[in-house]
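Presented below, as structure tokens, is a lone chain in the form predicted alone.
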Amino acid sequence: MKIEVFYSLSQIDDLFLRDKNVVVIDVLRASTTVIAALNSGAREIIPVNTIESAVKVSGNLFGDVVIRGGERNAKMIEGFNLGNSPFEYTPETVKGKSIIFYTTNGAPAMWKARYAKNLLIAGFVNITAVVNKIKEIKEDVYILCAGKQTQFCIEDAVCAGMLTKLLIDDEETEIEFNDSAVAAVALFKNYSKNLLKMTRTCDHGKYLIEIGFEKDIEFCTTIDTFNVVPELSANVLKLKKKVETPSAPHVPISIDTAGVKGE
């Protein structure tokens, strides 16, 4: 299995990802929100790459089972029903609903990988479930970090590094990886002891704190809160196989950061 990491959407085009296995990461906060929403019983999430597309798609659907969620510059968009905080996507609000989803960075990343053979959504909150799904696929994986408006975001890179490290540590899987994946693992090893501090001090984390979303940051850095993996099928994100969610809000896993096989 080969793992390649891309740190922004500008590094890659849609056609390159066609028929490949892609993992999209946007820790703060689109990945986490999508995972939370589907775990709360949302019927499906339809990622779009523009606000205009969100309006158009929702206009083609009917009834009170369709809602619009997302953000622009981290704030809820006028005319949308929900923002991009995972705390908004409760079972009472989203169960059985189709969610048209636009965010500044995460949703365009999901949309960019719409031609993938398998598209998985990952964050710290479901990292082990994603690792297990990749091990089931047993093929090359391309990890796409959403970044911030084509720029590098350290929180997404660290999450990509954690995902890569867990796969490397699996003795049953032989891993090859590119330089970007090696760098991601090094970043994870550096920040693994305090992920919350890392997200509080990164550029986007500081901005979210300034506008009142510090609790979101804390939630987005918990490990294995959920045991579900959103997957794209026919341009919508769903849970193909839902597993019982861990009862504890934070289930830590053991990570050996002393070394990486192949270094």
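The form predicted alone done, now the form predicted together with another copy of the chain:
Coming up is the bare chain, nothing alongside it.
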């Protein structure tokens, strides 16, 4: 098994992530907001990588079951219904709604990973649920930190390190890491007892406090507040329904597969 971490979108191109298992992290705040929104009953979230796309995608449906959410430079966008604070995405506001979602860093990261085999959205707030999901998948994992434009963000790196640490703790097979994954684990260990201090004093945390979002930082640093994992399918983020075990086992397919393997 392989775990690779990337600290910003500038480190990789879209095609690198094709058919891979990708986890996108943007702790402050896009990941946390998407998780909170779907937990509040939003029907789906459609991440887009430009404001123009947000307007185009929402089109005529806008205002009815389709709303626009997100931010530019952490602030509300004109013509959008909601900003990027997880507190805004209450059941009263988002239940049953499709949300077109644009943010400066997080939404482009989700969009960049749109060709992934599995794309999961993670933050501190749902980290155990994501760990469990990856353990089910049992394949190589690529963790993409949204960062800040081309820059490294320590809060995303520490969250990637926590995810990596939890994944390897009771793993029996040998795991290959890239340097960024090794460093992320070291950073998580360094900050694990002071997560909130870290998110309050990091570059983006300081900026969010300046513009009045101190409560958001505290909320985004809570661990396992939610037990849901947003997953992308056909460019739309949803919570996957649990699939029931089919009544009849797929015996013929099993036999075919075994035959192919044996060749």
